[in-house]
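Only one chain comes next, encoded as structure tokens, the form predicted on its own.
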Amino acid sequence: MKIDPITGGIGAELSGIDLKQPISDDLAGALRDALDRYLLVVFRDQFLDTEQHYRLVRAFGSPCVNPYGPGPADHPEMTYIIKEAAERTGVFGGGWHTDLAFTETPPNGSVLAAIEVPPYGGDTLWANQRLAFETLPEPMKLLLEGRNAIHVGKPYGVKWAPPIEEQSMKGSTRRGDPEADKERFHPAVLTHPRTGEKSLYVNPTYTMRLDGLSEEESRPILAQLFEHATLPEFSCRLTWSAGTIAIWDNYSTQHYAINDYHGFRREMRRITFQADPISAWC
């Protein structure tokens, strides 16, 4: 297998293993690894089937249903990605966010495949909370170290999902949900408990307020915290092409996907995994 990084920050491209056939328990290691130091790891030209999809999925953890985005009853585990040529408001993963953070346990982490691309358009953002968190001054390091923050489901509780219109190319993504609207405690600062290394865990589309401020008190030191947490020297940009597979440590990092490929279909398929429940990096 070898590993070339994509940028300084974050993200490397694996290359040298042929995905669809069987993964032996020390490729399954290797691939944590990997995945562990670079947060983000990315393959080209694997066309997996559902059953290898799952495969993979499962030498980093267990897959898990994503409440707000299901599959179909025969892989509820997957979710279908879709964007039609004709939509242009909206799209699934906009904004900086790690996944379904405003849940009691959010997963650990997602297998991303590309089925079909825009011809340009439609790249993803991930940026490193390790390096976010290790580069904050010290006095915003001890003001987060201890504290949790407060996410909830905005986009898809009640009180502040979109409007209507901004709803139709989410298919099958569950809206309106009163659960979304309920308030979840997270630590603000994660600590992965193979490498004992800290995380920023805070997201502009989920994240409330700090515990122990108000919404207001807390609006300053959040918007400071958004701003540093992706900055380019931590964030890496991936250019998709059919047969790509992205993966990534969603409790280390924060994506955003581009939504600048109007009149181009976009399908993307994507597992989440659990393996270090959100308690075990307290």
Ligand code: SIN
Given for the second form:
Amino acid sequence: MKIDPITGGIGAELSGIDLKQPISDDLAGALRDALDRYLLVVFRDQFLDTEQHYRLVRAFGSPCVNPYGPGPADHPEMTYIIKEAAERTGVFGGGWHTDLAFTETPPNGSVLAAIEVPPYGGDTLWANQRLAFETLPEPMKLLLEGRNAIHVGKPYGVKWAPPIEEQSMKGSTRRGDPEADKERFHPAVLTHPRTGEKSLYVNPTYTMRLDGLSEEESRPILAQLFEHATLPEFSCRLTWSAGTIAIWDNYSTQHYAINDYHGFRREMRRITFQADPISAWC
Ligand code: SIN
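Next block, the form predicted together with succinic acid, ref. the form predicted on its own:
Following is the full complex, with the preceding chain placed first.
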């Protein structure tokens, strides 16, 4: 396996592996080690069928159903992320976020496969939240460590899901589920259960406030954190081609799908996974 870092901040491209073949325990261990180190790992030219996609996910953890974007009955853990050529409105994931932070047990990671990509645009950005935490001033670390942040899923339903009338066609995301609007409390700083490294776990899409502070009091602190957390020095930008697979640590990164390919279709398939629940990261 060859490992080429993408930037100094985050991500590596892994080559010399055929993910269509069964994944040995040794290879699975090496993939998990690479993910722990680079937080985002990318593979090119892997045209996986649904079963192979699931097999890759299982090398990292158990596949999870996305309650707001369940797949078909025979593979409910698969979320279809599709933007049709004629659509101009919001795009799924079109803002800095961590996947499903507004749920009680957000998934540890995601395995996203590019099926059809536009001729240009449709890139995805990631930012390393370990570096974001490490480089905060000490007083800010003291304020955040041991404190919960409160997350709400409203933006998921309002901004990213297609309008009600389109939902039956897409079979992907659902709008307006009141469960998503419940407040969820998660630590603002997570500690990786194996490496012991800390990462900042707040994001501008879902994080509403810090525990013990009102929304108004939290706002300037969160605004500063959000700006810091997505600095170019912590980030990378992935240009997809069909067959590209990206796997990321959802507790130590944020990502952002760029909506700049109007007039072209883009289809991605994502399965999230759970290995160590958020309670193990406290
Ligand atoms: C996501 O937020 O998981 C989707 C990312 C993408 O479509 O690039």
